[in-house]
Structure formats: C-alpha cells, structure tokens
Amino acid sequence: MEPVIQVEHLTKQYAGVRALDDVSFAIEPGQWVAIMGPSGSGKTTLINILGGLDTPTGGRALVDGVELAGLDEEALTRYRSEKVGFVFQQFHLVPYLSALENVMLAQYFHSMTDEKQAAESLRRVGLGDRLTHLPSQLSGGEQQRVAIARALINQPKILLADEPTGNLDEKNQQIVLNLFHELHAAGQTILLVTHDPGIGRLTDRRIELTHGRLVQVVPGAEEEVRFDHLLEEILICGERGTEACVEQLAGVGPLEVNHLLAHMSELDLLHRTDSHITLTDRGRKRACDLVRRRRLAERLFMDTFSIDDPEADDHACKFEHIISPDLDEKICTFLGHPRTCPHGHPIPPGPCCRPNGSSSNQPLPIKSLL
C-alpha cells in the first residue's frame, strides 16, 4: 500500500530560523495521525506545507504521489480544492452566510455547487436542523462542525486539522472528537495538530516535533498490540526453525502486515529484506518478554488454578499485555522458575531466574504473589 503522504528531509527556514529541520515520515491511507510538540516546534508549518499554503526550503512533500513543490499557483489552488480539507482552531466562517451557504462556499471554489449535497454534509455532522442559522446563532462546537462539514464537502484525500478543539469547552470537544472517530472509522486520512496528550493517544500514531526536528514517531495503543502479535509470531517461527516470512504471519491481512512491518522497521524492531524478516536486538527482547509473560500465565492458570485450555490460553493472551515486570518476576518465582509452558514450549528466562537457567521445583507460597 503506497503512502498517501510522504515527507522526505523536509526543511523550512525563515530569516535564519529553521521552523522544520530534516523531517521525514510516511502516512498510509486511512490513518489518523497526531502532530504534537510544544509551541514553535513546527507543527503548523508542517500542516501548511502539506496543505499547499506554504512551500519548503528543502526536501520534498508528496501527497497522493504528487510533489507539492512542483505545482504552480493554479495547480496548487486545484490541489487545495480537490485533495485536502482544512479545519482550523478559528472556525473561519463567513459571518453573514448561513451554515448551508458556508459549506456551499467550498463547493464554489470547486467550480460547482450542490445544495442537497451541502445539506447532507451538515446532517452528517449532526446539524441537519441548523442549515439556515448564521454563525452568531451557533455554539462554538456547532461552528466547528460546520467547518468540518465544509472541509469534507469535496471528499478530500486528507483532512488537515490544526488544533480543532482548542477553542471548545469539554462537552463540545468530545462531540468533535467523536466526529473524528467516525470519520476515521469510515476510512478518512486525518492529520490533527494538538498539544493535548490525551487527544494524541486517541490516534493511530503520534509524530512528535521539537524545535522543528522529528523527535519520535509513536504508535497508538491498537498498533502496539498488533506489533506485539507480529513480534511473537516472528519469534515463534524462529523456535520452530522456520524462517519468518510475511506469508507465515497469521492474524492480519497482507496489506496490513506490510504497513505494520514498515513501521516496525522504522522503530528498529525488525529488519526486512524482500519477504524475509529478522528481529533486531530491541525487537527480540520485546518479543521474548511477551512470550515469557504469556507462557508464565499459561502455567499459572493451568497448574495453579486448574483452568483448562482453551480458557487458560484466552486468559494468558490478555495477561501478556498487562503483567508488569515486577509481577512477572513474582509469578516466575512463585512457580519455581519453570523452563517450559504446559505445552512444552520454552519460557525465556528473566532477571529473576538463575544465571545458569536452572529452575527450582519448590514453588513459593501463593501469598508471595499478593
């Protein structure tokens, strides 16, 4: 799956100050990505370049395969009307136009107007009964929803939102965030600038900037779980003596596997050559920790609590993501540092295990777990 946004060594300089400094990343279609960082970190500059409102000093930005720096003013105007939708902290509604007319204004710049389509766009954001209201007759949250309806009216490839909840109270903020959730679920690609870590955690990924430089790309919670699943599968392939190939990775589709593997490679969790995959030291440690927690949990549920498969396996799958390192060591010590799970698979040793890998057959009292 080709990225819908590809940023390569992007730089923007103003009078000797670098607002962006060698920034590179890729965004897949349908992702919801938060652009985060303190004031002056380059978040808005990045959004403006991707929206065709500003031009880079160096590097390049490609959207839907088109390099923006190569577009003349006429082509940029067409790009802004066809490829991107803008949502800003300030709603930028025309005060003497109704909600319906504000949405139709975006259609006008697309060389067409369709009142029924504009009304449907407003109904989509829950404003079907506010079509004729002026901005002054709408709450802040309603005005922002008009702005979102306007941004979506031309079915843009990407939605660029710069602090869209910054001027909203908590109730209206939640309404707007719920709307972004619905858009994301429908497959809309969204880049959202925010300084709020809570909002950032709702997204698929977080791109964090400081002083114009990319600090890190952080996966979202759902993506982290998928990473863990794939790391376990790769490690288990190695245990079986088989080479880890994309075709052997169960549980997700081929397009999703390719996207996840590319991101995991960026995070130094694995190396990939053609369809062959090997874990980095960092990836192997994370995979071993996951497998260790799961297999310890299997032995705890089956041996100590007499829970049989498949219920024990189901509990173990949940436990591998919530067992803390401290509890991991307590469980291992309580069980007497077992070498294998109930199915005979090896349990990777942890810091609490003896250096020579031997295990004791004398489990500790169960109160030691508490």
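Rigid core (definition): largest C-alpha set, two forms, superposition within 1.5 Å. Bear in mind that the values here come from a model prediction, so they are computed numbers and not experimental data. Residue numbers count along the first chain shown, from 1. Compared with the form predicted together with adenosine-5'-diphosphate:
- Fitting the two forms on the rigid core leaves the C-alpha of residue 142 displaced by under 2 angstroms between these two forms.
- Core-superposed comparison between these two forms: CA of residue 206 displaced by less than 2 Å.
- In a rigid-core overlay of the protein, residue 296 has its C-alpha displaced by at least 2 Å between these two forms.
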Second form
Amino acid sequence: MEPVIQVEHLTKQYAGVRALDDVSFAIEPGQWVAIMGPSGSGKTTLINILGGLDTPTGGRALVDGVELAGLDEEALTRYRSEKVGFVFQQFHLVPYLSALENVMLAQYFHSMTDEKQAAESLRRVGLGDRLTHLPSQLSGGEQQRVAIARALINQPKILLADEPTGNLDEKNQQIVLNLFHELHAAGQTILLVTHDPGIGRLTDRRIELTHGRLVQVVPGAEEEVRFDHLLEEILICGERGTEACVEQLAGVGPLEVNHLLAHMSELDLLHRTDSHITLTDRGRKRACDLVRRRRLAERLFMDTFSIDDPEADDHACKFEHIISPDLDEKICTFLGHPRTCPHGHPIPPGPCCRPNGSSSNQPLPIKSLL
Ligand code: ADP
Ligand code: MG
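Given the form predicted on its own, state the structure of the form predicted together with adenosine-5'-diphosphate.
Let us now look at the entire complex, which starts with that chain.
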C-alpha cells in the first residue's frame, strides 16, 4: 500500500515569515488525520499546498504519486476538481445558488452535471429535504453539510477540511463530526485541521505543528493498540530465543505491518535493519509492561475467578490496555507476585516485586483489590 500523501522537507517562505519549515510525513489511504497546532503554525498553508491552491518554496508534496509542483495551471485545475474535496470553516457556498445547484457546480467543474447524483449526495448528509434552499435559508450546520456533499461529489482521493467545525455550535459540530466519522468508516482519506484536542482524539493520528515545524506525530488509540500487539509479539519472539522478523509479524496484514513498523521506528520503539527487528529500551519497557499486565490478568481470571481459556485469554487481551500502573501493582500484590502465567510463561517483574524474589507469595484477601 503506497502512501496517498507524501510530504518531504516541505517549506513555504513568505517575505519574512516561514509558514512551513522542513515538514515531512506520509499518510496511508483511508487514514483520518488531524492537523493540529496554534494559530499561525502553518496548518492552512499545508492544506492549501496539498490542495493545489498554493505552491511550496522548498521540498515536495506528492498526492497519489503525483508531485504537485510538476503540474501546470491546467493540470492543477484538473487535480483540484478530480483528486481533492475541500471543506472550509466559512463554508464558501455560492449565495444565489440552491443547495442542489451548489453541489452541481462542483460536478460541472469536474465533468458534467448529474442532478440525481447531486441530490443523492445531499441525502447522504441528511439534507434530502433542503435541496432547493439557498445558503441564507440554511443553518450553519446545514451549510457545512452542503459543503461536505459538494466536496465529496466527485469522489476525491483526499478530503481536506480546514477547521470545518470552527463556526458551528456544539450540536452542529457533533453532526458534522459524525459525518466525518461515517466517511472515515467508508474508507475516505481525511485531513482535518483543528485546534480542538477533543476532535484530535477521534482521528487515527495527529500531526502537530508549531511555527511551521512538525513537532510530533501522535498515533491514535487504534494505532496504539496495534503497536502494543506488535511489541508483545516481538518480546515473545525474544523469549522463545528467536529474533523477530517481518514475516513472523505479518499476522496484522503483510502490507500494514511495514507501515506500523516504520512508524514505531520513528517513535523510537524499535530498530529495524532489513527484516530484522530489535526493541529499543523504550520499546522493551512498553512491551514488558504489556506482557506483565496480560499475564497477571490471566492469573487473576484463571486462578481467582476460575475462568478458563479462551475466555480468560480474551479478557486478558482487553485488560492489558486498560489496567493502570496502580491497579497492576494491586493485582500483582494480591496474587502474591507470581513469577509465571498459568501457561508457564514468565511474568516480567514490576516495581512492586522484590528483586530477590523474597515476596511473601501469600495471596491477599480479595477486598485488597477494590
Ligand atoms: P494557521 O492556519 O495554522 O493559523 P497559516 O498557515 O494561515 O496558519 O499561516 C502561517 C503563517 O504564515 C502565519 O504567520 C501567517 O501570517 C503567514 N502567512 C500565511 N499566508 C500568508 C501570505 N499570503 N503572505 C504572508 N504571510 C502569510
Ligand atoms: Mg488556518
């Protein structure tokens, strides 16, 4: 799977202002990514360059394998109407055209109008009964939904949304976010500019800018869980005395594993040379914590609650992501600091376990857990 967006050392210099400064990242198809950062940090500049509305002064931006700087005016116009859907904070609807006509205008610029299809796309955003309304006869939330229908009408490769909920009240913000959520679930690649951390947390990952520089790329919750699974696999390979390699980890999907590993390497969780993988100190610590929580949970479910596999395993799998360090210590102490899981695998010791193994090994009353 090739990245749909690839940004390499991207720079945009205005007279006296560096709006983007050596920014690099890649986005895979289907990802929902939040672009975050304070006002003036370069978010709009980045979106405009990716949308072919502005040109960089340095570096490259590739969308769907095409370098945007290589396109002439005519090709850029085609690019904007075929590959990109835009949603702006200020809606930018044509005031004297109805909702339906606003959507049809985008069809017209792309190829030819199709009223049925335009109406269908408005129905998809819940505006089937507003087709003939003018923008001034629609609420802010409804206008933004027309803009989303317009952005999607030509089935763009990427949807670029610059603070799309910035002008909406909370209720309409929720409606628009739900819409983005549905589009994401249907496989749409989305870049959404926001400075609301709550919105950022809904996405697959966050790209954070400050003064035009990329500060960090933060994985979303789902991606973190995938990282966790790979970290555990790698640690368990080590326990078995085998070195982890890409082929062994391909359970998550052979193509996806490469992207996950690349991202984990960026985050200093592992080193990778060819197909061989080793954990960094940071990666090892995280993997040990995970495996420890999982195996403690297995002990708890099987020994204390008499739940057998596969249910115990299933519960333990979920538990490893939600047990806090505090609860981890409580469970470990409650179980008498066990050294192995019910299947005989070692439980990595935690801060509550004494190094010489002189812990009492006496299970405590169950109320000590509560
Ligand atoms: P954001 O969207 O994160 O608020 P922008 O990308 O709009 O930030 O702007 C980044 C920086 O570039 C700001 O300092 C802004 O003043 C400057 N800038 C943006 N557009 C222009 C322009 N056309 N001419 C000069 N400076 C600009
Ligand atoms: Mg902006």
